[in-house]
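Quick heads-up: it's one chain on its own, the form predicted alone, in structure tokens.
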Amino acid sequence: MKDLNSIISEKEYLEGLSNVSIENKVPIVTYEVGRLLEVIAFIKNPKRVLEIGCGQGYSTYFIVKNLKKASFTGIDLNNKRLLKAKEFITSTFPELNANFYSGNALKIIPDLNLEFDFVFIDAAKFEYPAYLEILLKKLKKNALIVADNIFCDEKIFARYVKEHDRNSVEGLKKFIKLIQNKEFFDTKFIDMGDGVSISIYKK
């Protein structure tokens, strides 16, 4: 009974920072890719950990939940959100060695001296394909690296796509037709939320 209340009490408090993230306008992943990050997280067991778009923290939770001996390392444009996911996460994993960083991805991961087992990518959509050009030289042989919104709404599979959404729609389509070459990666897709997509990293 004690692990069903606990298991009830985490889903509530979830859903309130899930709410609060919305009510924001806040992008986050479903509770559902949530715990899909968190099953992958927990087979892999990775030891350095990166996160690009970390948002307020809903979706680092389920990542570094179960992680033991691990590192993790928070990406965001947003500096508010950011402090947010800091105060969270590191008040909810006070022994998780995390740090955060605010600014454009792309300029910070080339300047980090360290090597990723584990990538989850969550931010423009525009720009995937440069965030795995840049992830290249950061990654560990089987890596896993997981992005969201692979779909974008399903608007990837849409004949005519409004001007707004076309740097989106063709920065996913390219960052699909990377992760899909057999040479470098291994990599599957899941109907999941708004698409899922996993690969391992060969090289």
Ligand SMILES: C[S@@+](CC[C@H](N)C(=O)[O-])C[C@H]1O[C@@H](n2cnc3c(N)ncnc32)[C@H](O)[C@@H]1O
Given for the second form:
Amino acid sequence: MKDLNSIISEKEYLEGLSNVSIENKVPIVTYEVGRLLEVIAFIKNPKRVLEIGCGQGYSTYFIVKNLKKASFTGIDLNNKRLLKAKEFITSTFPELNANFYSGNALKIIPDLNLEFDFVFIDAAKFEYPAYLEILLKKLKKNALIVADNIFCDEKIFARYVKEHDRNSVEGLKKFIKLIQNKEFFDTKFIDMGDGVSISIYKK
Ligand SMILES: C[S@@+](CC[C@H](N)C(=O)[O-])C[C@H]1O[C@@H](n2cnc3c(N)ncnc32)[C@H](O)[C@@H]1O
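Next up, the form predicted together with the named molecule, please; the one we just looked at was the form predicted alone.
Zooming out: every chain and molecule, the one shown earlier first.
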């Protein structure tokens, strides 16, 4: 029962974290998507994890909580958020080999001398295809790429998209097409939160 009882206190703790993010106007994954990330990471048991857009570390918590002997790399454009994520994750999981980089993932990733077997993308929607392009050189065979906000508040299904959302929707549509290329990826879409894609890199 110990593990089960701790779920209740963990849920309250996560609600607190989620409220802080909402107060700070940081968009975060839903609780359910967080739990989905937790399950995927537990089953995959990756050794090198990359998160593009780690924010204040709410989604990171779910990804890393069950990792064993893994390294984690978190990137966020917003330095204030990144520092919060670093403080939160390194204090909560002191044994994790975690590195945090503040800046544009498109500039940082090419310089990382690492190959990843799990990547979570949750940053600027219009840039999703560009993230994928630079990731291709940094992925291990059978790496998992999970991406959030695939539905873009259902705008991805709309016939008319407002000017304001056009870049995001176009970026997402291009990303969706790329991850549906069967030569490179085996992809499934999950109707959870704002839509999640899960792709296995075949090369
Ligand atoms: C939806 S929030 C991330 C929330 C976080 N994954 C969570 O659920 O707790 C998106 C984040 O992506 C970051 N971002 C946007 N474009 C980026 C880029 N090119 N490189 C790195 N981070 C970026 C933003 O600063 C923002 O904090």
